[in-house]
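Single chain ahead, by itself, as structure tokens, in the form predicted alone.
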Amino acid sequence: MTTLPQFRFNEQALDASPAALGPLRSSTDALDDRGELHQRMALDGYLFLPGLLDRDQVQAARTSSLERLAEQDLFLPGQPLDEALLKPGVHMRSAQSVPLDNPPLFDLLYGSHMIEFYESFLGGPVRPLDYTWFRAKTPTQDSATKPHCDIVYMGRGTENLYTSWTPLGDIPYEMGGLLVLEKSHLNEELKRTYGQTDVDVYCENEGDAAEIIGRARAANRALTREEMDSIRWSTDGVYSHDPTAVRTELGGRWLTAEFQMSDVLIFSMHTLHCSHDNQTRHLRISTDSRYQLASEPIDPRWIGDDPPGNGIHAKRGTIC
């Protein structure tokens, strides 16, 4: 990786040096080779694949998706919408109401080429999870995504579930795409640790938290702000609000590629990962997808015709 530009995460500078930041290794040389797909799945905790998807595929997806997003009028008039060129002061980080009703969205990420990917590398019918997670970065400050791993969020099911990271577009360096942390997945500490950790579990013997579930519960309604902040939780999800310590920590490099539409970035529940600022004018989109065997359990917050996700009722209490 040479003459990159500078990266930043929240605005602050991030070490770019080769013992700091590295390259995602390809691998499309091993497509068709599933035992050797499964040896760098378990030695890098990921598989970069670029490529893999049909690109028209990809641009029909951006597009709907682009269409949707243009009705909030977030881009500047009379430009190309392709180039999704944003209006001076527009903040956001995610947009869940675009996969909703988006058929070429939902035909790229589960329609043939991710699927068969997938049947080939677990070896058998596979279930997705129903949820999508849409990304839509801005180049404003707590746009990037913290480091944290995935465990955290939908470890309900089996471990064995993977997170397709699909760009809905080219993403260069300084639109900032997803870094991975080097053998972080490879970390028993951080396993054993933050791994076992829960974002919808609470110390219902601490305060009022079992009376304030208990009531949102009743009346079938989420938590205020308030009321979440007066909770004690087992986690809130992310493992550092600082990538340059978490490296210091962990050990390993950032990795990452210049992204190009048609790449898919897939990795392990434990995989420590991040993105960086999106440092152009233009909206950074992306998904998060998630898919694993049809006949192992699978985390109820994120399937069904309308998932619970975060819900008031995937609150689990516990004696902290």
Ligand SMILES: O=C(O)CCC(=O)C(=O)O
The other form holds:
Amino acid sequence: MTTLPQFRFNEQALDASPAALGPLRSSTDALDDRGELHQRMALDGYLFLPGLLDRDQVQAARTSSLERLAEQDLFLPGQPLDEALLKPGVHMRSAQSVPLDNPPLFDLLYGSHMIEFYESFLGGPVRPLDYTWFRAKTPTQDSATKPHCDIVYMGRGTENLYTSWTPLGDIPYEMGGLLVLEKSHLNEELKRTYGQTDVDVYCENEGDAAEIIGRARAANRALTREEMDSIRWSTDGVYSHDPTAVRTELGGRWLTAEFQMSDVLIFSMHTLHCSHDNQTRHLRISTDSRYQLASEPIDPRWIGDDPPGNGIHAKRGTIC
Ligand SMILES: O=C(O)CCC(=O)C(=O)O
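Got the form predicted alone; could you also share the form predicted together with this ligand?
Starting with the chain above, the whole complex follows.
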């Protein structure tokens, strides 16, 4: 990394000194060496695979996704769709309707290149989770994703589960992108504490939590914001709201790259990550999708035609 723009996280400057920020190591050279890929995943907690996907296929998925987003009236009229040039004032972090009934995106994420990679890496038939997270990041306050590990969201199946973060467009530094905290997956204390939490677990012996959940479940409805706030949860999901404080506490650098269409960043359930601000007027789009061996236990929240996700039926009580 030579000349870097000022990285920001929710409008706060991030330290871009070499001690604080570094490049992701590419593992394209090891694609044919499963043993080496496993060693790198064990050592680094991620595999950065520039060019793993077919660029034309990514372009097709980008176009079909932008077409769906354009229906939401986000973009400046009269501009090429591919520019994804935002109208002033649009605020967005995700767009979960975009992956639904979107064959080019489905083919990209669950078709040959990605699945062949995972079959080789995991050594057997692969089962992706059925839920696709679609990120759509505008240059507005509170759009960047806060530091977290995926285990707290999808830890009810095997831990031998991996996230693919797939940019649907070229992402220069100014547009933000994913940051991985170096060696965070090896932090045993983090794994024993935050890593044991589950975003859908609540303290059933505190206040009216059990009654509130019971009522909502009986009515088959989501919790209201007020109900959510009145319950003590195992975690709110994020590890911290401040990537600088996280680095000071846990050590390591934030690692990133200027991502290109066709790159994939794969990481483990215990790898701490976040994203940084999109500082352009163009929408940044990407997906996160997840893969495991078909033979291993799977988190029921994320499978099926209409996965229940973090809905009312996923909530579990515990004695705190
Ligand atoms: O794209 C982002 O901002 C966050 C992605 C993420 O958190 C993930 O892939 O687990």
